[in-house]
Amino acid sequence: MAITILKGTVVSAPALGRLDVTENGYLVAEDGVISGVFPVLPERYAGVPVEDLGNALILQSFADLHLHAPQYPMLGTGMDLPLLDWLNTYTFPTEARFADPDYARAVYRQLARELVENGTTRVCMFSSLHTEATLILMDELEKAGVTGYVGKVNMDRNGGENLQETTEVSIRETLRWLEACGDFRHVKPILTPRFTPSCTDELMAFLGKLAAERDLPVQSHLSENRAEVDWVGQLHPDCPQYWETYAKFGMWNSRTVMAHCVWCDERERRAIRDAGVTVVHCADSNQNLCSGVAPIRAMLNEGIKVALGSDIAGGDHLSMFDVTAASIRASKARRVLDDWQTDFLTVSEGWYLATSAGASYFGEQPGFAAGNPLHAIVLDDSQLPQPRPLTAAERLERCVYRRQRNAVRTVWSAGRKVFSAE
């Protein structure tokens, strides 16, 4: 049996708004699975080598539940346009380039490496509509040590030049892609209708049937932008609300991930909660594209499952430290918009959403719970001057708000050491 013992300041988020801190503690994993966090090393581990990390922070690694891999090359561009114009002007032409497998390989190798270096080890990720490029993305993530789900995008309408399939091709290529996914151990397929305007009823019906037959999860977008919501209403006049365009095709359940949900009213939020759908809050993207400020506090109060996503390249930061800070800032803006009637997210709450909340989608318990696979970051924040000795919670807060060069020293993913700065 392989035993990993990390010694340092162990910090985890076992519940929304709560941090567990063990100073000079021991995080122990056996065969890649956490057996516990201990203030004193149990006698049964006597003689097992300990990786003593001094005063470094040992944190949960991140789960990024919404990002677009083929948009990685266009990070930071097109930020002056609203969503639908941004898609047509920048996004679709960029994604069309991934018809070239060599280009896809070069881009996705760099993306996978940067994810791991920033401590992101679990993802729900969109590829493009290209089968070969999607398999390349899954391969590069697998090699880098990232776990989670990747989806070949389906879109048989409103894709523009060079980025649209026929319905028949979309169905055939989806099946071909799924047959090839069995080669991957840690990266699994997720069905991905881009969003309702991109898919005909025939294609949506196929995807819903396929999800049921093969027990596959689904990811897409919901109520991101007012113009988008209006467009969906025109395309589906039989559906009073956006969410019903997924539900009527069987893609609305506890394995469904919906990004944004900025304009979800109480009825739509109730439908999300009742079905157990996971909302992915993408604060950076929502602000960059002027989509709005999602009512995250209301969702949490109502019992909705919420996680965080970088949503590159609508979001302009891949680091989930930055995404966490952006989510906290957005909640403060929402508090002002709500006439100070709602509470903003605290740092510990934002940290929970960036780690434990996303990890729960993959079947994990919150925090460094025994039985979870080991997903962890070793963070050395000693390079910054201290005004006084800081508590572990204050150190975490500063790490969220102030990115520190080379602070991430080691990353563990599913029990494997996948990055070391040494």
Given for the second form:
Protein chains: 2
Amino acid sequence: MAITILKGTVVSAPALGRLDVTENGYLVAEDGVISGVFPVLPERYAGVPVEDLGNALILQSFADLHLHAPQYPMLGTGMDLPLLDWLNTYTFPTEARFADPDYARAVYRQLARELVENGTTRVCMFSSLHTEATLILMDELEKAGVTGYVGKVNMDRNGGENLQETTEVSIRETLRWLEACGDFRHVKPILTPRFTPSCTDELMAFLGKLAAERDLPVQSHLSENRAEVDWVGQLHPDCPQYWETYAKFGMWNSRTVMAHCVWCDERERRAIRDAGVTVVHCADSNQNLCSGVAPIRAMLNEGIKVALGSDIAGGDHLSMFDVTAASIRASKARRVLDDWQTDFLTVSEGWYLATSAGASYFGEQPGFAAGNPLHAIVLDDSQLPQPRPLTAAERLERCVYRRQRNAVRTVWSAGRKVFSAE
Amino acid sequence: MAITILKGTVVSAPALGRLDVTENGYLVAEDGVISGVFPVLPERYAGVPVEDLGNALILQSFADLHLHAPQYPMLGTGMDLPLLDWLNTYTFPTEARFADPDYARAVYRQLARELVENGTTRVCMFSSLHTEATLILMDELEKAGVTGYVGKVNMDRNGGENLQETTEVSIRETLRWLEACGDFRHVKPILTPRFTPSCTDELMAFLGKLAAERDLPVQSHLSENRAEVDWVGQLHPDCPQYWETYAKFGMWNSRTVMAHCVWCDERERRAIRDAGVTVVHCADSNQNLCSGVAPIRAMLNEGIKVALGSDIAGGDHLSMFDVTAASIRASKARRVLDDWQTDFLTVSEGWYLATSAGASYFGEQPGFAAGNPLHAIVLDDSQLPQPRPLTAAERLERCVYRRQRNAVRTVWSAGRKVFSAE
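Based on the form predicted alone presented above, generate the structure block for the form predicted together with another copy of the chain.
Let us now look at the entire complex, which starts with that chain.
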């Protein structure tokens, strides 16, 4: 049996708002599966080599539950338009380039590497509508050590000039893509109607049926922007609310992931909670595109599953440290919007959402629970000025706010060491 | 005569919302004073060595018009409280440590270096109430190459247990501090009543008189937080508005700098504009402390002078790239608050506020205008992924959003090269 023992300041998020800290603690995994965090190394591991990381922080790695791989080339640019104009002006032309497999290979290799270097080891990701490029993306993620779900986008209406399929092609390519996905071990397919305005009823019906037949999860967008919500209402006059355009085609269950959910009212939120749908909060993107501020505190109070997404490239950062800080900031904007009546997210709450909450979508228990696959990062904050001694919680807070390149020194994903800065 | 010629992609902000780009351009300074930006090197400079920076961006350096030097040790921590509680719990105890000159020396040396490394060459800065530490701060800034104003804080009421002076001591120490400031060439004193609740009328009257007698500028805080505004109203029932507590003591004129101004209504804004007071927008801090979102667009439309401040440690970033991005984000939060009726700040507008607008407080013309002292940074964005060719404006936008450590390669301040990463 292969045993991994990491020694350092082990910090994990076992519940919303709680941090467990074990100074000079031991995080142990057997054959890539966590057996526990121990203040003193249990006798049964005597003689096993210990990777002593000194004072470094040993943290759960991140889960990024919503991002668009083919928008990576435009990351950090072009954010002066609202959602629907932004899609047509910047996004669709950028995605159209992924018809070229060589281009896709080069970009996705870079993306996969950057994800791992930033400590993101689980994703729920949109590709473009291109089958080849989607398979290349999955291959590059698999090679780099990123786990999770990737979806070939379905889009048979309202696309760009070079970014639309016929219904027939969309169906055929989806089946062809699923055929070819079988070889990936850590990266699995997820059905991905881009959003309701992008898919005809015929295509939606096909995808819903396919999800049921093959037991596949579904990801999409929900109630991101007011103009979008109005548009969906016009497209589906039979549906009182946006979520029902997914539900009526059988794509509304506990494996469904819905990004944004900025404009979900109580009724829509009840439907989310009752079905066990996971909401992905994309704070940076919602602010950059002036979509609004999602009512995350209300969702958490109501028992809705909420995780975080970078949503590149509506979001401007791939690093989930930034995404965590952005979520905290957004919660403070929400507090101001709600006339100071809503509690903001604390750092430990933000950290939980960025790690344990996302990981739970992949079947893990919160924190470094025994039985979880080892997903962890080692964080070196010694480059930051140290004008006074800090607690582990303060160090974590500072890393969230003041993250810096190269602070992530080592990354484990699904039990494997997939990155080492040395 | 010493001539500096920098060749590269020269980008400057000559007006709000405008970027001047000169690809393969020459930025020329004679004895540290800019003579111009030229697409072709004028004949009179033939034979003068050219510092060829290749494709790098040559940009104006930053002006940070509001930050608290003694809060640097707590940067990125402790932001879970509103302003007045935050001051008492975190800030005042942190500042109290600067009674120790050795501690001050070590922290301020680090701060000065970090400012320069991040391309901030002009500041308007709060010290603590300690005279020795303030002089040490000025000395460290001067040595590091940071120019601008520093103020010994005055605070004879409502401080912390170890952070308050008697009125008599405050007056005496202010005079002693001013005596000792004479030797600094690039760092000058600015009178600094912490904020109205911190200063008795007697102390305010003294400071106003001193400002007039010695022709000294004044900096303070204005209308940051609703509870603070109410408190000031109770302390000065004779003043209809907060600004009048400064005006009635003669500290309200075109050299006055007021940080935050989140809650300034039309009447208070008119007073700001009519007096030519400079407003410092501290977007990150206002969001972190849930103070609110300052009406920056209204201020700009009304002709108010607005610059940016990092406001460490209410703000969580020293880098003005981040502060620029934070200001843009805050303007989008403001847009949402105002039901989408207010225009957000574009990147080029944010860039202007972070550079030219702040520099104008120090007497400079906008952009790389002839006659300005050379304040410039060389920015290397080649470490960022380059999946497609970008315009200079896109490169700048991306650096604002995706800044990274070590991207600032060289810094000139007041004509001197003060930092070089090589």
